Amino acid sequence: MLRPEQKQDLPVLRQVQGEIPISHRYTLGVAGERFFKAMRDQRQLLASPCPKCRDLLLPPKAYCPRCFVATAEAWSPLTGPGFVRGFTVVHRDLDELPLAAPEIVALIGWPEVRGGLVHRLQEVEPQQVALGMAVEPVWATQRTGCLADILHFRPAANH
């Protein structure tokens, strides 16, 4: 904690507006390419299952996190509906405009799965969303291997 008197010694900051051209390629690693590749090619979500501790983890990863220890190579693809963990209704863009309609970001998980995924939810109003709701994905007809496969999710057909 600063005394009163260090707080007049910092400097003021300012924020500049601009770009900065910088390109980057992200490398998947060998558990995000196969979760991506089975998204693509089978529209399959997969979750890597720990030995040791026994969790299902999603995304997927090569190492346990809780545990270091390597993930069993039988990853369980997810079945059945994802359900609504939590949520928000975003109003604004990334540039703090107004959106044209709000929209709903979620973070989806599955029972007994360790994690989830971050993504919109559509096809439902924002005071008809509760946490719990069951949703299913809705694959895009042309895949790419990135969570774009997935357009959205949607409440469930079946609950």
Contents of the next structure:
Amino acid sequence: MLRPEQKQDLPVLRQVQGEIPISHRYTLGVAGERFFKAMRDQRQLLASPCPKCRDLLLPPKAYCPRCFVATAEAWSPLTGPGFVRGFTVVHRDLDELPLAAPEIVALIGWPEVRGGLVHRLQEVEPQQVALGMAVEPVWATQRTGCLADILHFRPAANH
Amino acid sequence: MGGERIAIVGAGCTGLRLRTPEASFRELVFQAAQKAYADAGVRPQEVSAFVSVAENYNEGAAIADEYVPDQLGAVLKPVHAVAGDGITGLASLVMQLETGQLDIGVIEGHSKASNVLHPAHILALALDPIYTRPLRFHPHYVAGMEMRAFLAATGNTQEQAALAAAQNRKNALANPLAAYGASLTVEQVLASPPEAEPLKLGDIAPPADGAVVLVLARESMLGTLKGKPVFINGIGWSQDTPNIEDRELHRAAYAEQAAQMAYRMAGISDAASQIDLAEVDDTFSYKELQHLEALGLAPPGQAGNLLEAGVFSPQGRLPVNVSGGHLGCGYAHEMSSLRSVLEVVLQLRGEAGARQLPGARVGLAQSWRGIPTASGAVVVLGRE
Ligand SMILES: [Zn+2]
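Next block, the form predicted in complex with the partner chain, ref. the form predicted on its own:
Full complex below, order starting with the chain above.
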């Protein structure tokens, strides 16, 4: 038995710390491969059509999740600007630290598609963003076939 | 439900706290299990089915459910791990008992949120690794976008969402199990730092540690148990697409579906008049309003107005989150919704102490699996 004063002298042993090093590969899949190749090589956003419900799916998928059928071979490039379906202004980073400048995150839709893309919205002040606002992608000069081939979206010219 | 009815006959909870540096998660579960078994009047040897809900990354371990048996008295017993929220796990246990092959079942949920040192990084791992995670945004952006879409589509206001936060924090003051009871004004919630606009820090349920254990039994077992039974009259669950782009941002379709399934089973045709109290997921303040409308407890676009009118206050016609909800009790991972179930059980038994509602006969608890998911479950509980 320890006397109370001896107990207090003991170092605190309440926890040990551990780390989980997780690195992983994520396969793009047949649809993702074709989508990102078109971004890289043609600066084009492609959507895959469902032969049954006729919806255009973005990001494109090899199947329509609603109809449970394979999508058609002929994919359509999106023409014209997208529009802001949803947006927010985030103030902290993944380490919970305040961002130097708050960033606008938007869900961007296109009139002809089901789905859309989540991306950053720049070249605009947060107060000026509104639901329905027309936006266009700003492409990276060096593209490798990934989401970062689009640097960000910005308000569309002539809209 | 067809066949024999299933009842909750025992409940135990450690209470929620900001941090629990003195006790391991297993010791927390052991405490909750001891209380639940004593409440039900069972020994773990008599239990024939165990269910556990937990997410590996929050546990900091792979195959974390393998750590379940010891602290429940479940070594060399059938244990079923459910990767889902607490009420989804409860549904699994109900189905096991409904087979008629098992008599008494136990479900455990726990949280050691204070040991999760980088919660936003872990939450970000739930975002699509190809299409959304590479942006490296704090995952609360999903809630911010949803909140804006919900307010815009329904006419509910940011002030009304803040009122939900203030009311739940206040309700928690009467709940000794709650970690975040506080007297807050709507203005104070609105003045809290912005997180993902229009979402403020005050709109977000803060994390808490704790454990909940519930004991369930088939109706034919009730004579042999001392616990006061609360019957599971209906239960339902639903899962929307994981793709944020493919959902209707403003709508909690998963809660609509789960409620329809539970109501059908419970024979509920008009939830707003047949339910006496509800514990509704309020992980974010706007979620309470969105869920109330999805559950049919408020007409579309009216949740905020009814909240302002006092309908959902402890003295109102349909008290909501009288426990304090997650905003007032603390968000405790998968355990959160088992704590919601526990509150309904205590209220229906007349054992809710200072916050006891008079004459509650039918109660509802609802879960949401949290960001970035669109899945959840609903359970309807009754005194008979
Ligand atoms: Zn289709």
